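A single chain comes next, written as structure tokens; it is the form predicted alone.
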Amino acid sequence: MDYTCALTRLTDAKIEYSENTPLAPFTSFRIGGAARIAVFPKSCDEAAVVFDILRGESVPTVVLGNGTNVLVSDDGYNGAAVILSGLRSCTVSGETITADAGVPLTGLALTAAKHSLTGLEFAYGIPGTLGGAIYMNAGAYGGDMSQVTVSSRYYDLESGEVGVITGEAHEFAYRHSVYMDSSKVILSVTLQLALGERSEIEAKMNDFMSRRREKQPLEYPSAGSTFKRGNGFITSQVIDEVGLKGRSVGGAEVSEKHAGFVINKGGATAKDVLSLIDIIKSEVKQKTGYDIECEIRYIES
């Protein structure tokens, strides 16, 4: 790998980046090391510029969004971490919206009801972006990704090549989509909506902020919920009835309001989190005979 001949790539491209930074800011956790490389792409063109770039001098390459499912090692990252949250264009056509990546869930929802556009209600007040959002079929209240997802534009970080998926060929399931399983980053996505009654759609959007409100500790950062739905058992529910509101390693806590959430209540680490994770699956486990899954992607070198 040649850090240097990157940086000399970047630099004469003008594409945006900075060394040894720390990560924290970047994820919704705070949580996290320095990367040897922060790029900052402001279009997909960019990006993938950025990405050929990496894979031609061989620079380990990790790619965040608004980092909120994301865990980010205390040591940092021994590569390039390309930040897509640059990348916000967004065109309604229709019934039809194409966005970038780094379009964040929330206003793309917003842009959705301004269009009388239903069917993406269920992701206003989700913290992630499009691409996060398409990478693990994100979801709530009866809705996911892929019910709306009709392709997506990939950049292939292995071959280099840009291509396209669509349709069944994402392999949407739950928390699941063909990217987690490949070395393909998405650059951009169309989705399929309807048309609605604006204000329908603004009263929908309005109660499940309302109810994120009430029930999640969205004062704290977080990665969002920590772990994925058990089958045949309501996971949260499980970890508040072995009694695991509160506990805390450091400064990482179960969330009093919401035991499905793991909660940096200050300073706290990556270690903190994994090593309290580590004593809800165990105590979980011993407890009640449940395995319960993690749901948040640890970054490490």
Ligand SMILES: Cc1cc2nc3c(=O)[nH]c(=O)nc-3n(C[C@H](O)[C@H](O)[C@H](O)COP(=O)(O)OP(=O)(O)OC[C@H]3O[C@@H](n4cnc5c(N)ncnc54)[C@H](O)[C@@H]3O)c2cc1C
Contents of the next structure:
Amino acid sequence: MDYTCALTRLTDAKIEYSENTPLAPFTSFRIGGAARIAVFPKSCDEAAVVFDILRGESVPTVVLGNGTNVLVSDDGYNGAAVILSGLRSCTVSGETITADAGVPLTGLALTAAKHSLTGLEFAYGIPGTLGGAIYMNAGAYGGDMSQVTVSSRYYDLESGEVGVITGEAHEFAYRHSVYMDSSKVILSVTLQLALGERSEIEAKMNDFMSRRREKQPLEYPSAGSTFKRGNGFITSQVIDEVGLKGRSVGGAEVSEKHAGFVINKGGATAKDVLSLIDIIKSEVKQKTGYDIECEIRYIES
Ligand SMILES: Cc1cc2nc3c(=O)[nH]c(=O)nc-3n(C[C@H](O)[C@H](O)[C@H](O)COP(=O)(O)OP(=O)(O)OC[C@H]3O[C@@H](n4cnc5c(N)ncnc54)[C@H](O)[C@@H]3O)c2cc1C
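So the form predicted alone is up there; where is the form predicted in complex with the ligand?
Everything in the complex follows now, all chains and molecules, and the chain you saw is the first one.
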């Protein structure tokens, strides 16, 4: 496909982009081939211009926040990868926070704590962006995005429409939102928190962070929990009981510290990770009868 027109229009609009850009550095797994174009908008307005151009020129498009819940194909992406982590505006008004999709979740939790706002403690230590968290309905320690989200503003890659989704229309469920079944990209989000005691909020956040450090293999690249919670069973426990801790394919390994994490021990390819995931799924099914489902999103052309 010829992307000359799209590139000329991005240049004319003074949007930062690069060609044939390896995506591995934009993911926490440190895995993946190159995107034909990587685009780096710096505001919601710029992002809308970028999407107008890519849509107008029929360029296949994928968006990334911090790339902490994705596995990118070794062949990369033959289109535009729009990296939204440059969208960083954030405003606190009373007990409400409105922030751009690229704001890091951990930074947002710290901002909330600084304003003595409670409700986002669970998000402290989740390494994604706000947009990625809404998309996945990220959560931990009993909290998730569904509990604090009032509305989100989006750009629809299919229609070019900019609109707002409010409340229940997000269709939040465990690691699911309406965005997963649509062509809409989250631009910004409004959250409703509540006034609390700053010291208590910070104590809770620090407790969650130390539990993460203790239990998760944070010293290795990964995409967090590889699999979703089981229906009536704890997936990581089952993987451990089946004896898969330490099992590896190439550079991909089931973490010895936390069986729910596939880690990149060094030089892992997407193919290694996918093969290991297949082994885990089939051994678990064979030995326990349980079906386990991937949480991480696979990005390919
Ligand atoms: C060490 C570690 C610990 C983790 N712990 C947790 C945890 O406790 N709980 C939890 O839920 N998750 C956890 N994760 C997973 C991950 O951080 C979350 O799912 C996070 O919300 C993903 O955000 P992101 O910005 O990195 O999204 P990405 O990985 O960049 O993208 C994930 C998906 O969302 C889409 N997407 C991203 N931004 C947007 C947007 N603005 N609009 C539309 N679609 C978008 C992407 O296309 C992709 O399909 C962990 C990951 C790691 C590496």
